[in-house]
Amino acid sequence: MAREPDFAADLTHPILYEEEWDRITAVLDAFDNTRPSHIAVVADPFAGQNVLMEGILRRHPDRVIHIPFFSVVKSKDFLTQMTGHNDIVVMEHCHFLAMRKIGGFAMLDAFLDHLSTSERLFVTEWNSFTWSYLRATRHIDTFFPVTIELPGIDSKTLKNLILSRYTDEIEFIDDAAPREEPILSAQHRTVKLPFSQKTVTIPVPHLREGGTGTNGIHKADPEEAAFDKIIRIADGNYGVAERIWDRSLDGKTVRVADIPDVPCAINLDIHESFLLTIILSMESVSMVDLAEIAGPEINLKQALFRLKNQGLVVEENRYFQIRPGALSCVKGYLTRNRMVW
């Protein structure tokens, strides 16, 4: 029944982040090696930034040097891969070039030194929280004239992306208790700021369509209710929403009441909060790298136990990452405590 979504089947024209894809291809097509407009793609974990990177690899197989990082970079060997005549360097997970510790910028500085004297065009991908930290501490944005911050998506876009996978009809059942919805409510929309390429998510007034049902109670459309609930829990993050959808789909049926909505409750000390910040900023980090960054003053095993026990972090093959369903909760907690911004 399921089939691959269009953006995965044809990466030369992804429908997820289509506007951002158009900006990237315009820069690639206008590349001038005397003044390269290096690109930074900045996104939250799970947002789907890999779609854009893979699209570049598919569109320019003969021009690209591809350098993905999978753990903290501790050697300058990656610089030796930039040889030959290929004029575009695509670097994924560049947040692994820096560590939040004394001496943690050595690899980042080596990369920026190389970029500053290179005639190639660099397309780099960064975790949004590491990017904000490096922008404040190292002015990283001054090296990348084109910064593309991936926006959150709305429920309508999610619905189009998800349902494009299927040829059979999906049944939606809203078996939650009927609720009275206000005629006027707020919905979140992503808009571009005037005279800027930056986007922000803002609440906009929404006038409910249609009349009320019996007893004055308005029942929302089950399909609309399902995607609204998923995008609210995911806070607009495509990858998180996709995971919630996969967990909610039972055969060919989605019941709104069964869409998992985990309550947000976090109780951490300062060491555990720091560790959570590192995991959020690096997306997927090994025990070895965590130990190096955390230092001897943090009991790593006990701190990770508490993070996992509160449903905030998951471990897979000895790598730790934020549990997708808890991403919005973790972001809110660390932002309120000024650990990330």
Second form
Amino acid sequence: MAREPDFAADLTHPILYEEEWDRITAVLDAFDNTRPSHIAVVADPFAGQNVLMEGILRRHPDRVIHIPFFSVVKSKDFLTQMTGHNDIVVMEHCHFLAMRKIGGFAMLDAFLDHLSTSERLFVTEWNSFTWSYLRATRHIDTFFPVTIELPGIDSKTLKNLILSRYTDEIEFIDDAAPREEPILSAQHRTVKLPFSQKTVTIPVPHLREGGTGTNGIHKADPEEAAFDKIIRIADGNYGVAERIWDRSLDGKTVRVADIPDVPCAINLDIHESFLLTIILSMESVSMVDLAEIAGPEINLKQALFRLKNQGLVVEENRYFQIRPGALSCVKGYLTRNRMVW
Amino acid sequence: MAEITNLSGDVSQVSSAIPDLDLIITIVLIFVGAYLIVKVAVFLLRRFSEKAGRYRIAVTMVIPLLKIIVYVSAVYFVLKTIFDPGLTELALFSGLFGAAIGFGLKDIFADIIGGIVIAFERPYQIGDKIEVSGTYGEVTDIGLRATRVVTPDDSVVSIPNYAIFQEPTASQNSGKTEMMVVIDIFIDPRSDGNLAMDIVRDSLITSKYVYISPKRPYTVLLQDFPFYRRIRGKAYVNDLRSEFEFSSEVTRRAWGELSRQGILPPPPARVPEENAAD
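Now that the form predicted alone has been shown, please provide the structure of the form predicted in complex with the partner chain.
Once more the chain from above appears, this time first in line as the rest of the complex follows.
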């Protein structure tokens, strides 16, 4: 029943990050080895940035050197892979090039040294929190003239992407208690800044229209209500929304009331918050690397137990990552406490 | 019969001399009500501010303003209840009030005016780290009469509000949650200064307490002295309450790495005296 979307091969498909894809292809097409305009694709964990990287690999199979990182980089061997005539280097998970510890930037410095003297075009993919950190501490943005920050998606895009997987019809049942729509609410809109390629999301006041139903009782289409709820819980993150969808789908039915909405309640000390910051910034990090970053003053086992116990972190094969459903909550908590910037 | 009439006249004189009980109850209720409103509002604002993260101090700065509004309103209602003053009564009252201030309430009045100035001009706010009259600490309350400051050794110091008219007041963070911390590390004068600066820089930027942004940059400086070299790191701590933890963590981690790299502290006899005393 389910089929995987083939974004880059079939551009008539409802593509995720279509605008960003167009920007990347424009840079790739304009590249002529004289002054490479290196690209940084910056995204939150699970946001679906791999779609763009896979797209480049499929579009230019003969031009690309592909270097994906899967754990913290501890040797400069990756630089030796950049040989031959291929003129585009696609590097995935570049946040593994730096470690937040004394002397933890040697690989990043080696990479930036190489990039500074190379005639190749580098397309790099970064975790947004590591990117912000390295931008503040190491001015990494100065090496990448094209920075593409992937925005959150809206419920309409999510609906198109999810439903395009299925050939059979999905039944939606809105059995949740009807909720009263507030007279004044904030809607988030993405706008493009003048004289710049940058986009920002701003809250726009939204007045309830008279025609939404008696006394403003929300009577949306169940399908619309389901995707609205999923995108709200996922905070616009495609990967998180996808996981919530998978958990909510029962056979061929989705009940709005059954879409899991975990309450956000975090209570951590500074050490636990720091570990959570590291896990959020590195997406998937091993116990060994965490121990190296944490140092002797943090009791790693106890701190990780608390993080797992509060439903913030999951462990898979001794690698730790943020639980997708808790991503929005974790982001909010760490931003409020100035642990991520 | 005439005696009875006289007696009733005396009773009415006595009852008019005793203040009206209803009036007293009203006045007491107004003040108790104002006190309770302030207490509840301050409690709620403090609870809310603790959850507000980086907006903590922005929330607490409402507290002194709220106190002034509530207490001034209470005094106004009391005066209105007692006198229901017209222009003449108001002028008379102002004269008496001025005389009272001149004779005995001068200092208290100066404190109250100081409190109002602090609330509106905001030279510092609740939650700020300030230094006034040689006292350094976190402002925990700005009352109508005095500002309470908790020092690093947990002593509560009450500084009269009029001190802002007489003493220079230094606010380390000016209403922001983050605050610059300066950390000095002294090393042997023969040490590799560049390596030491790199280590101190990494210690700063990898600290769990640090906050860095374009407006809050970090700096690492080297200065040579006759018998030692000073590496000075300046960076913002993400929450001013962690000022000393930040300083301690950076120093400890920096020294761990400096020692590993063979960089030594200056010989003991040559440690600068002012720092040795600390």
